[in-house]
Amino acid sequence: MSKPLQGRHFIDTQEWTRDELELVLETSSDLKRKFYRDEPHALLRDRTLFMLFWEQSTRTRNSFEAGMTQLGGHAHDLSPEKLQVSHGETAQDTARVLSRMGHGIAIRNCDWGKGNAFIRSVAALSRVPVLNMQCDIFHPCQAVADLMTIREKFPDGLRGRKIAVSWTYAPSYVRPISVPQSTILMMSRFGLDVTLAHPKEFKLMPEILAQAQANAAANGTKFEMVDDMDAAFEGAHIVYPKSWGCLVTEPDRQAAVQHISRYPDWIANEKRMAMAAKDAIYMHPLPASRGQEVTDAVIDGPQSVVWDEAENRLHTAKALMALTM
């Protein structure tokens, strides 16, 4: 296959052109068809991917590991305690070593104020492509899979359709802000009108909001922010209710949990789904806190596409690896 993206790092979708992202989506769809037809597609035979995980993972780890196997290569599942970074080895030295031993490095590090910086430090000295499997600022792999899913569900086009990206209640732990940030950046570039909803404490990074506004202006779409979940759902064709922490305004974790506890009514339920468009779909990157972020009737209901969305993590991960490694 032609590989115009070979050797490219994938850290933030904003760093790739629309044409480059379209190539990823086109390749994802082709690999999905091959997967279902059981057609061989060992595009990365004898290649090695090093996967560095600072957090637990279900979809991300398995999409990359299974994907690498299906592409004919091998993925190493690594964590800090398996590496000398746990004893003080620098990101730069880790990059120098691993990039001489394999063909790609994929990293998930959501430590607030550290994750993206670590990934970029590795990328700066790596001889091979570095893929961001999620950091404290971005989750570009999720955004690509989400756009693929939305296009599958609305094959007639996205122009003029509305996506509601809304904060939800989930007090169990403080979740990263990377999913909503990558979502508003990606969807504002590809034809969707974006409405972002959250209580006042749960702001996203100002520079990300400015980029989303600029994306919308450049691509003839709309970007608006509201503090009302009902207003966000009203007339939406895609609803994306997802919890995230108030890390921008309150870095203290205990205080952040207290802020979350104030808003138990921010939940995706049947009443709110009825406010959306008749053909609206419900999305979530998973895992979802049932009974807090969303009711069972919604996530298990006919408008939910979360399982298709999760599956597309596999096909998009394979496309990113096949094109860059």
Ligand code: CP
The other form holds:
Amino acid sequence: MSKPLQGRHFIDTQEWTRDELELVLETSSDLKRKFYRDEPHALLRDRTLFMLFWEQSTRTRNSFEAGMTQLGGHAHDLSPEKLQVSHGETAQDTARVLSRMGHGIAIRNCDWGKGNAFIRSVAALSRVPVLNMQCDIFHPCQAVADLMTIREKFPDGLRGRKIAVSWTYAPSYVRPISVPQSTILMMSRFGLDVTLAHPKEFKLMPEILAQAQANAAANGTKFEMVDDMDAAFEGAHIVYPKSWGCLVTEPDRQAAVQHISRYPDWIANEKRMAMAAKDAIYMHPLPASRGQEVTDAVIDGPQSVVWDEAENRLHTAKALMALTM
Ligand code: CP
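With the form predicted on its own done, generate the form predicted in complex with phosphoric acid mono(formamide)ester in the same format.
Every chain and every other molecule in the complex is listed next, the one we just looked at coming first.
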């Protein structure tokens, strides 16, 4: 396997060219075929990935860990309590040590205002590639898996198709803004017209919105913002409704939950799915709050592709590791 991306950090999809991301997608599809045919693909034999999780994870943790096993290597499942980071050892010193012992470092740290900075501090001193498994600003691994899924469902092309990225109600906890931010950045570069919908409190970062606008201008797509979930769903080919916190306008967690609780009607239901295009697909990165973000009838219905989307986290994580490590 030629490895033009060997040694590269993967923190934000904007830092990789379209050709580089195309290579990730091609490699993901190739590894998916090999997985289904049970063909050996031990591209990372005897290699070690250190995974540092500040938060819980089902899809990301298991896609990277299972992926490393399937590629012939091993992943260490680490958290701050298992490391001297919990006693104050710096990101820089942790990076220096781990990068002398293995071949890749993957980090999830969604702490608002700190997560991305931590990952970039590690990357600055790491001798091995650093992969962003979600931070406060980006979730690039989710965006790659989502684009792979969308292409599989619309094999005749994405040009002229609309994706509705909408906020939804879910007051159980304050979710990061990294998924909608990475989604609007990625899809506006790869042929989709993007409509972003949210109540006024749930703004994304202004610089990310500006990048999405610039992506659309450079790639012949559209990027628009609305404050109405119905308007976003109208005619959409892909609906991507999920909850996020009002971190940009109200970082206080308790106050944020108050804001969320004002919008229980922002839910993906059958009525809204009927407003979308006939062949529309329903996506969600998961975990989804059933009955709050989405009805059972929609997430378990014929238009839902969430299980394919979750599975593609495995194939894309493997591609990212195989290409960079
Ligand atoms: N979508 C996603 O990142 O899921 P996890 O939080 O379970 O990893």
